[in-house]
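We begin with a single chain expressed as structure tokens, specifically the form predicted alone.
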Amino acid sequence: MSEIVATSYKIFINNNIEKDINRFLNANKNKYSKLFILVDENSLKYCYPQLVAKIQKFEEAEIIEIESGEEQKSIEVCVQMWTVLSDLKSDRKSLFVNIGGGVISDMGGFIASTFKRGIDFINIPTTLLSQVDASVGGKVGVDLNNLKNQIGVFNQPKAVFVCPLFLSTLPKRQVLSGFAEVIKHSLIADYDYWKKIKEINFSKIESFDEIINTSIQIKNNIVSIDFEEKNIRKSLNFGHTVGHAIETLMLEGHNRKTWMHGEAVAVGMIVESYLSHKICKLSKSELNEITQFILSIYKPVKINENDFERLIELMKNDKKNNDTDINFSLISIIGKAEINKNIKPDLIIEALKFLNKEISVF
């Protein structure tokens, strides 16, 4: 087991969460008047149950099921929950539990940031992506227009409960788009992390124990420090710039490939590292070992030529920007990263055309 504490409540990371959750609740009976549980159809089938059968509690909550997917992240969805919770009844003292991944904590936190002014929430997240990065550390909202986390507002959860356990019923490309947010933590912040995860072996890893644990405290050590966003915690937006663009491009077009955003991340992570070779002096050999060990792990197809100037327009989009400025997160070298790095649009475009050439190549 294992305990971390952030800037205003703990994680907790154990495979008999349970536990930890019934703790909390207990500690807490006579503060909350209701429970409100936001599942979909895949935490409410695999992951729930495993749940209820040991928290009291749950049993008398309220389900509130969506459908899963980046596409129920909108204002239009969050309507309907709102409306749901006024339906039943939910007062201030309520706590909305999210059980899932990325999308339920995103949306969840904001969903309960923003009813009746606010009410108490708590994340147990189910997918890497959301135990390394999504649940943790107070950032929670929705996309608008496809445009990715438009609306939000950074609020803290009360309690985050990670159960390693939940990773055995994901798909292994559900995993993969996690293992994304765990290279990025590396590149930004510890080359001895990155070392590490190098030497992973996918067909025979497991535990995701200590790359849960490691990945958590990077972020909770970045956002203690930032919160709010100011300056060191633009850090973790490397590879996003791009890569949020990429994802708005799928959910836009007809007829695409979609690509869960941990792809999306990794592809924009290469793009982001030749951007850092040509502004922050990132070695050549690193831009290539970073390069090299993406695309042994992912497997993305080339980006249309035609569609440059329009994933430009969307990261002029991008919440980080001031004006027209592109504004990037970047590295200098494994391990350390640069921010509010401002790039011109013809060497995003340059960086793009070697992200082609070298899944070519690979």
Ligand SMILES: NC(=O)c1ccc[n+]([C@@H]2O[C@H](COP(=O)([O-])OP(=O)(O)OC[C@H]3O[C@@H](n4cnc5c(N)ncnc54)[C@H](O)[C@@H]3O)[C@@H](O)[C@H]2O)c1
Given for the second form:
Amino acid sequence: MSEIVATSYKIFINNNIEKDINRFLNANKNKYSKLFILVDENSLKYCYPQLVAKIQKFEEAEIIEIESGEEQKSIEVCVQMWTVLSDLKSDRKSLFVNIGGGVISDMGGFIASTFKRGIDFINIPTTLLSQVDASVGGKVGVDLNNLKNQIGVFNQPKAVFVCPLFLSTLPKRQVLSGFAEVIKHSLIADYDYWKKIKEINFSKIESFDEIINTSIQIKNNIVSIDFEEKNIRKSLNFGHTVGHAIETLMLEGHNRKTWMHGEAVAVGMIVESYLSHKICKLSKSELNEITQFILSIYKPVKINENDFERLIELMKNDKKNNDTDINFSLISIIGKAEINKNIKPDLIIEALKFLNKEISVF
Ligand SMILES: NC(=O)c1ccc[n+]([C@@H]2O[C@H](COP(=O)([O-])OP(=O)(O)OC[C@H]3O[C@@H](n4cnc5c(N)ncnc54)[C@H](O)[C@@H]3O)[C@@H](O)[C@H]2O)c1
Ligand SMILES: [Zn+2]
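Same protein, different state: after the form predicted alone, show the form predicted in complex with this ligand.
Every component of the complex follows; first up is the chain already shown.
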């Protein structure tokens, strides 16, 4: 289907991805002494068999399986993995292959980037979220306690191989979680894309082919300009300042409910669109259009007002802030991002109230 050239590697996107993987492995056959494949039980069950049937080198690889879930994305699991690599005599000529969702590519990329000061890795993302977002862009890392992505490095894979067909086994809720990043890409970068994604038919798996292509292009363009997130890459945080705070809140104490990353980001985009309306002149009609589209797909519950202060505290902890105000990446119109907007907590509380009101009337 297509090939996208990133700064130092290629992203292959098609439903016959084994061919490209074989070509890559053959072209590098003298470079790599041994292959290590990281999977979880689902990517092992649903994706690995299709790959190993056509990629001979995968038959000889060492398979490392972890349990699925965000709780695995921890330094403790990394220590286990580094130990396995060491016991299996991995050397610097090893290739690490990440087959799975964002947990696998984030953590596998980090394990590879740090083992013996770095061994090469490739990504074969198998969820919508990892295909359109996590596997591209070179941010790898793990969580620290309940705090997301606190430990990590910037490091690029040697190649990314995206097979949209893998989505056929992905549960609907996971598909929707990934779709939040697609919505984000359209809102920060491309009005025509926004119009297109509003027509999506979730039951037709083929509808994702074009979406995966466009979303990766958008993310890759942004990352190519600003790899280390000094300016424009911050636009990819749209929806995430509030989204991450909600995710963390839900993991804490008595609140312990699970919101998926994309569900929290979707709600975060409503709150941050309200802030965009107040601060960046996003029109009322576009604010409504965004809110209604998101609420037609996701069915969030209201956020308890008693938790608002804690949410603000969590946002302040986020890596991008000065002492009192909280730094946001917003939008001025659909398709155009505005970065480095410092906002006072009072306005954020107002935006959270707006969210609750919209949830209750929708
Ligand atoms: N590095 C980045 O730039 C970046 C960007 C966005 C998100 N992330 C990270 O990505 C993670 C979330 O990624 P995710 O949503 O892919 O989560 P995930 O890796 O936990 O995958 C979600 C679930 O889908 C299962 N699964 C994977 N592929 C499947 C398939 N083809 N069929 C059936 N089930 C399958 C997994 O086993 C898991 O249970 C978070 O940790 C987030 O922080 C990173
Ligand atoms: Zn995200």
